[in-house]
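The form predicted on its own is given below as one chain in structure tokens.
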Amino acid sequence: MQAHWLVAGLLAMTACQSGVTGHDSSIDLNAPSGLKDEGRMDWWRDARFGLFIHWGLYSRLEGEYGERNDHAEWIRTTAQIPLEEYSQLQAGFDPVHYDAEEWCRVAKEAGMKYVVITTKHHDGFCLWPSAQTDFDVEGTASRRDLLGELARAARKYDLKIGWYHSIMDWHHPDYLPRRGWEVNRSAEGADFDRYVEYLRAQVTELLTDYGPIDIMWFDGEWESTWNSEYGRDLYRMCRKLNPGIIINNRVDNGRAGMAGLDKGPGYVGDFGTPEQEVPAGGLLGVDWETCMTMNRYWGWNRADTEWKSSAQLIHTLVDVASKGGNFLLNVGPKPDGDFPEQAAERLKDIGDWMEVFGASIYGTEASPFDAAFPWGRATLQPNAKEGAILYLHVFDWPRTPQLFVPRLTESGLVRAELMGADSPYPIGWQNLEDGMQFFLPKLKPHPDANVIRLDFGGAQPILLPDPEAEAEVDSEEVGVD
């Protein structure tokens, strides 16, 4: 990942370009995202939720260098480390306690759908025993396949999986260009072009050593070497390789900073990357996924204490459902291949709680009102079998037994329910001039998040004219600046 920092607001960008009509010379990179792909797409949108996992050398070093302990998976940059010195970690590296069994049932047991892990970060160290580098695995103590061991786990869960790949690679010597820092690392003889043909040998080791996988997660593309034309290559050679595999917008050199998206069309990928944040709004026919670190870091630090509590995660990931997107929620495993403490508490706190709510976000679509409520947000089911189903969460109780819903009417409303651990609460409604007002119990049942199952027979939910969109059309017919 790119560092840690969370950029303020979501800059203004068009759909990113991806899709296909067929495969290899015959894969249409122009191809606006939001087709069904041939049903590539279909599970990811479905599944909303996954998990990201960043593990590496860097972990070994828990954050800590000099007397510094404010750093992470960028450690080798921000504490600048030479080349040497680093490498060092690498026979080190002795994961004893790593389960790749128990992460996917931790994954499971959270309600999530997939799971995605560095495969090599930024430092260019490979988590896999790889024929184009002696800087991988087969150096470490461990000599471990853990990409071999966590994709026969994530399919024994039934886990979707997906390899973050880094274009980035601050150890391969044909990598240009160096850090800024590296005064003694001379770039004479580096050709960059040669780096390209180590970096698609390794992809291409990573979908074919390993059975079918379903994403390919890049990063660090952003520097002034990785073009559009590396890109678009890199993304075709993928969807050879693997036809239905699904391809991030960061194989691309398109993506308009940490909001993720593309700063404009004719970039591939998929899905857009927006990272730390969510988007304020909905983005229409856009495929995108929210990651974000439960602390301060992607990779493990000891020092952090910086967590989001499991009110905030769950707050979160409906939010980025109820916007039509994905949620990455991410560990950094420890050294020795535990996850932190902190990290399972929080994964089981919200599974607790999509084990009750799931459906609420499973398989659903953005919310139909254009802005959030006050008191939570909502996420629609418009395919149901019984017929359109509409779940208002419920962040913040009323203090009255009462829940106002501004433009919704009873129109189709059929059957109005407080999902729950033991059996459904019928709740009353009453139909107003200007929305909707539902009668609550006046205990919170879950103390994060309620939801409201609103079921709407074979219609749709009918919302009234937006007083405030129609206002704004009359001021523009009128010609009011």
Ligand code: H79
Given for the second form:
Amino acid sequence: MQAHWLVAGLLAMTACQSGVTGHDSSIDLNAPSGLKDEGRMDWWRDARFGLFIHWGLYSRLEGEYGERNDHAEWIRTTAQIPLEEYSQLQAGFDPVHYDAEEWCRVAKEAGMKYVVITTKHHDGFCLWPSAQTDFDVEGTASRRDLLGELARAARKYDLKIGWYHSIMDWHHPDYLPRRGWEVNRSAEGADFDRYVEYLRAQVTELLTDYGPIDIMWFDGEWESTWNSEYGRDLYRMCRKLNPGIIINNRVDNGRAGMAGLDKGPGYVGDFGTPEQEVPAGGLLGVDWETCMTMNRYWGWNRADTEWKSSAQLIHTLVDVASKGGNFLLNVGPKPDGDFPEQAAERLKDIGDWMEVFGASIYGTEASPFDAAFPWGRATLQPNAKEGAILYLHVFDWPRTPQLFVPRLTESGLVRAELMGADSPYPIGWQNLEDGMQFFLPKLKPHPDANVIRLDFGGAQPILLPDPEAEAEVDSEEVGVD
Ligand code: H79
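With the form predicted on its own already on screen, would you show the form predicted in complex with the ligand?
Then the entire complex follows, led off by the chain already shown.
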């Protein structure tokens, strides 16, 4: 993220807040991401936590092909499987255990507020009966409308629903370019504009046949054939079909690598999409969502043993929230429709944690402290009913009772307590010259992460100036780089 673009965004935001309000029916494609959103983004900014689902024909191969077992949703390309052979996976796709309500119940109990599923991944297979292609669920043993079932279940469980949809398509004859290794699949007669019509017709189905959809999550936009004009047209079409929809920045081609934010202003998309990484610091005025796997792969891989621990995942969720972002955590279900046991266990652990500490995540804003603390993170709820609340997330429980919080002052602080399943535990504090310290009990209550809730009554927390930022300004003034 370029600093000048950030500054431009902030200026635009100020102008927007003091200027035009109310509903604007024309879609202003020139508004920077996240701005002038007419309240569309409100629920998403509060939600903080969602479930990503990668499921398709590739799930049947469980990551294995020939000698190797390090494949997943990219297997058609990483194992160089000819189209005719890969297409044979279709007929036998029969997720007899698939229970959309069970998936949604698990997501809900994990504390998630939305679900985003792969309607079509790069392999081109469609999880819904599409009138545009035979490469869809209708050609499988199951013949169920897997997406329809999920959309209904999500609404029943009060979860928002999102469609992941790949722009890149390794199946459609008009999609270009071909993979380098696909020497026997001729590109003669292929017409990319005709492919774009197919893509738009499919997205139209997805946004008309299932009621209003909350999120459109595009991917596979990086190949040379996709351009900004296609992206803007597609963005506009989605907003026309579902005016309240939120669309990720991969609809356009401004994404800067895996860091996922836009290279500059002028691209469409409502939020940035860091993939498998968390930005180093908060990004003021920019909406973003880190998507991440619990193990190595997005799609189901039977041999994968590299699962992150529940504590690690909770820390990542907190880290993301402390920087003002959302966390989209992935599950790659098995071909029969079951979640891997390891995924279910982790979702249960996160849910147990969220049940006690969720108020320190939902609807919070980025930490007012620029840096992370050595012992954990912070989030801010600036306008709770009771006034501002600062949450201190303690990952590493101190050996001594004192927990030092640099730069914080006791101005306005009315109450400090340790959150817990039982009644909150009051915490003592002391004001110091360069910050505050809090006195914690010897035993840490939760093994993974604990939260101290600081209630500032009507006031906002007041911080001492950041000595490092001041040192930087000083050095700039004397012209030292
Ligand atoms: O669906 C999951 C993956 O299958 C898919 N995105 C997630 C959500 C994915 N596709 N590719 N990758 C992940 C990694 C691809 C990285 C690259 Fe690029 C594509 C390197 C160069 C082109 C993206 C665009 C990163 C840099 C430019």
